[in-house]
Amino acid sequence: MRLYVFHQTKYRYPSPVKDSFNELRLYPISNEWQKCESCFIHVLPSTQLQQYLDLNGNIVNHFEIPQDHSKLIIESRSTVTTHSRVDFNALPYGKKMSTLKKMQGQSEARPYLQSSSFVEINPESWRLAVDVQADSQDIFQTAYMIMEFIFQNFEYSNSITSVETHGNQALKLRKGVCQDFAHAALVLCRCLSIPARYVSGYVFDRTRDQSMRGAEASHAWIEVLVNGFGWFGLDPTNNQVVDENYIVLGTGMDYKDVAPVTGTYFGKPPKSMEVNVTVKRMDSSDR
């Protein structure tokens, strides 16, 4: 699937600001379920980027803007080839949870077992989240399940939190957006030793009836490791395993590694903030 994404962020500001730096992680990244074709970002006032990998493999730009200013203009535009990331019919069902001991020391799942910013290990979400894995042990089912549970008992709502709530909060309130149910996935399955990681990045709508959740901005989900089979995604905010709808940015072990603007300046705090993105679908004529 070839998709293109539009995604545009304006910042005003009540009196000028100066000497602002920023880090966007708003360029696709390339794997072997993706391959981004094309990204353009422009910045209004107009500055110079610099590119560079982060710890976690992303794609970072980086630059800064010294003068006085009263409003910040982000855009970037992708074009994005997709494929089938799985074959549902063979699921990586079939890896116990006992063999979850002999993860632990790789470092490929040691950083997302661990608490972090936004995700906190402790007794009370233990309990919840073996209450939730029930009898199941099955990794991917576990995991399965902890998607459903959230998919089942949270409410989509993006007046109740921000981009400041934190997983274990988001757990208590059973409220929140796309953020806050990937945070709550996120503890749930450290909780069990299950290595999970935070996904930022775009679901395109095929329906076109606005029935998948996020489509219209940046959207976030999970990726658990399961021993053997490598990373699969799942969306607790649509119920769903990840599929070439999906487009990635970046992955970290939670919102705080991958956000996809980030900066500090001088000046009053922002007057308003608009966020918007356009994921639509390229056919053979638009090559």
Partner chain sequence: MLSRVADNLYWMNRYVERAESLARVVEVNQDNLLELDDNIELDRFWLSSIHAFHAHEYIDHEKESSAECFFLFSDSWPSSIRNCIFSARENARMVRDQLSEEIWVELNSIYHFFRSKDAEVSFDQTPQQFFQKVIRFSLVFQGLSDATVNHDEGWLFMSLGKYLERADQTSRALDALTLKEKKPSRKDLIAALRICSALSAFRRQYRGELSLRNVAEFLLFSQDFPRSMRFAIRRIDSNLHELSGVPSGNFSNEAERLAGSALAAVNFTNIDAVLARGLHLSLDELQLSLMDVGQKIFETYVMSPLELQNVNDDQSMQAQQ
The other form holds:
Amino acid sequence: MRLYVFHQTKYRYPSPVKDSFNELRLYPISNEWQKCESCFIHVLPSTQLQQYLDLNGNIVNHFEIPQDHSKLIIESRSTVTTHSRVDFNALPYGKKMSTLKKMQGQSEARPYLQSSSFVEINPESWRLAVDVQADSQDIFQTAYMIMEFIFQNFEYSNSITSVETHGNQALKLRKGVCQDFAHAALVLCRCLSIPARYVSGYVFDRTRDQSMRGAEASHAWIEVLVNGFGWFGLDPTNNQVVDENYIVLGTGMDYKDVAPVTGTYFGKPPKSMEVNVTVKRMDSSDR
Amino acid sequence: MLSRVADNLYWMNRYVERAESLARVVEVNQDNLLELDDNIELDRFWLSSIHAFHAHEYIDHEKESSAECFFLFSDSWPSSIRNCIFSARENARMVRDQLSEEIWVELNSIYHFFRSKDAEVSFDQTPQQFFQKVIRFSLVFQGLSDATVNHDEGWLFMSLGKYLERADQTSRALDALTLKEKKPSRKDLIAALRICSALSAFRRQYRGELSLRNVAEFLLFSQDFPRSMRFAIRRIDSNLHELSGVPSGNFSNEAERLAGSALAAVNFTNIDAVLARGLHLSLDELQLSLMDVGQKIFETYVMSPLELQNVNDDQSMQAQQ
Amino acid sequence: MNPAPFEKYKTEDFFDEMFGNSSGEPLLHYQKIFDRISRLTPVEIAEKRSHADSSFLEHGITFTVYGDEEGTEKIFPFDLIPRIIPRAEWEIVEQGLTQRILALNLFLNDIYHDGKILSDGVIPKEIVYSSPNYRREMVGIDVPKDIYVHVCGSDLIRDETGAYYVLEDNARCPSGVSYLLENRQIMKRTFPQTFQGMSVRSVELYPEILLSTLEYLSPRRSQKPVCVVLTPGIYNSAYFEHTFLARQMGIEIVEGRDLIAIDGYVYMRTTHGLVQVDVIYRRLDDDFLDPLFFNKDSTLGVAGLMDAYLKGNVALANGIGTGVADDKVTYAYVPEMIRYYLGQDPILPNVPTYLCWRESDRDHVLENLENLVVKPANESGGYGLLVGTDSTKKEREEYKERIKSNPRDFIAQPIVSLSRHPTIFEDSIEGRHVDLRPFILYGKDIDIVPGGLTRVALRKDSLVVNSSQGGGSKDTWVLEN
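Okay, that's the form predicted on its own, but what's the structure of the form predicted together with the partner chain?
Next comes the full complex, this chain leading.
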């Protein structure tokens, strides 16, 4: 599927600010399931962008605006071709939970087994995770049950939590947006030693009634590592296995690693932020 | 030296000086109150002081038990004596390695006095002793600053803080006379002098000829009295030149230029010209130009202008939905 | 006549620093001090004590207790009877510590580069990679002179036979050296005569050596390096020490907001403009150093500092990512590191350690909780530990849950009956448990300040000596002969 994404972030400051340092994670990665054909990132006031790969292999664009400015606009326009990432007839069942122990030394898995900024492994969430696991002995099945548990027990609401809400807090509230759903799923997976990472990206809503959540903004879900099979995406906000309707921007231990825009500046705190995201299909007329 | 350290030393001294001035204001006003008997006059009396300190926006009449308590102990007004002492100590704490042990001990003990209930009790039961304690503290502090600290760059910043605050306080004491609804009475004039602890020095010079003109002339232009505007501005000017090493009469930064021009303003005018323009207006201008000097000192030696009002802030992050 | 101070003194079943395993006769190296104290009347002792206490107060030698409203400043209690280490004993300790700091640095250099020790299977990879203090940012980065830990404080204890053990290494921001230096000053003032004829090795050179250790790291060779002490600020528990060291070294003490990073260099803001900084002795954990890299909410750090560090334009002491070396799980493997990198046998042994991360160890720990000390792997200052013998059943049950949910985070050790030392109280002298924290500096050479900070648990029978948990300290003498 060929998808086009427009993602705009606008900041307005009440008085001019300066010395703004920012990092963007808005450039879709390319891998065996998706290919980024083009990505244009545009910043106003205009400035030079530098690009590097971070430790998680995500593409980061960095820029500085030393001079005074009272608004900042960041736009990205990407075209991405996606392929079906899973064969729904051959999901990676059959790996026993008892094999997880072996994965702890794998460099691929190691950062995704621990507590991180938004995820804490503690007795309370561990007990919950054990309850959700019930008598499942299969890795993928357990992860799937965690996704289902969250989807069924969480209320989707964007007025309760904020961008800073911790995963364990979301798990207590059982309310929030996709970021909270994803963090909560990470907490439960990691409590059971299933390597699980946070994914930032977009989802194209192919449903007739536009019922998918998260299509109007940047979206987030998780991926779990099943040894021998690789990473599998699970979207607890929509209760589904990630397929070709999803575009990955980047992955990390949690939101902190992949936040689309982060930075600091010198200036007065109150400000407004506006985000617009559009995802369109380009290779078909069915939309 | 580190800019932050310079800034802390400067503010430490400003706050100590401010606490002392305020103690005198409340002490003198309280004395005068004893002779008043009706409440309307009483309110009016305090109102002029509150306005001179631009404190009216902080006062919550429901909460404050009395105007005195507001001046002394208010939590909401940053310049109440208690807050001044707290702020002075906070600044000192950050630069303790630059201070002598004696200074720290003095500041610490007055801090603990104000932190406990002792201060309120003392004010309630023996107000005279209470005011004396605050004023004495400030005088001891200044003596120790002169006698136990190296007269180096840091000391110059301490001195700048002291004289800028002092000039400001003297101008406020004079200004309180112009804010009265009536022509200032003899009692008002004496109060202004006492607030600046200038009564006996004034008497020696003017032989008891008590008039607004003379009082204003003395507090503005006296060459030798250490709380007159001219004296304080001269010190500010010389401290700034010592700091930069640029000879007096020249300037190498905005702070020096403005201080030099403020000094020229008090050197090359006289009381008749001031009264002709209006005392309040002249004082206002002087206050503003000194505020500018303070601002420019900060900009020159401590931070660049933008950072002054601003803090380092994180860009807002977008929640993923 | 008053009873002699030591008349009622009992060593009980512990090793006593002054009396060894016997009662009555002091060990040879304690003889002079023993005689001197035995001659004091209770009144004299009380006078000396109050003299020492007031010295501490006057000099403002305080620390801040966390969890207390607005961070109260307290005095670190000081005991007048010095701890004495004879020369031969000290030399062994010194060799053992030298070996240790060398191995720790080689280990850090290895895991942030080729990871040989991991691929050779000497230390399990997952131990290192799962440490929260392992910094992926440091992989492949060369640090000045390949030294990561420049200042290390290792805690030593002695068991009931008097044998020394290493209890833990502090390879991040070890504190306490200012107390060591002040203790000596106050001791000299309180007991001037006792130093005569004892040939006690001096400790006063520490700040000077620390400064030359820092200067050694400077990326700029051409001129006198600009070194600074970076403190989190006045509310930090060790703020006194930060100012103390800065003053003793004659360098600036700065907070994050005094520094600014521009184009990959770090500068401090002074009244004469920006001055480039070469070496930062940081007393701030990795997490708070740079809001761009680590903790985004940190207002204590400097945005852009990491960039300058990774480019080699500013040196940090200690380096970034050293926390993985003082992780208590890594600690268990230090003897292996010594064998692997140095081909030597460890001179100072570890306390036997159970890693809850290993299933077999974990089961043992869970079954024997009441006889063990359980520690979180990455806390310092004695926070969060469970002393089995002192715990209630409920506490143990709660702790079991915590271990089960996150076994990597906990280790357990048998309860070592720390050696005791005569300590002065209101009207008696009693034995109290002590440990020893020597300070090791690693620059051009390895220097260990003779002795270290002896901490003493002032509560009877307590084994916890941390200042934050009611501990005190003693002057520590290493004898020349």
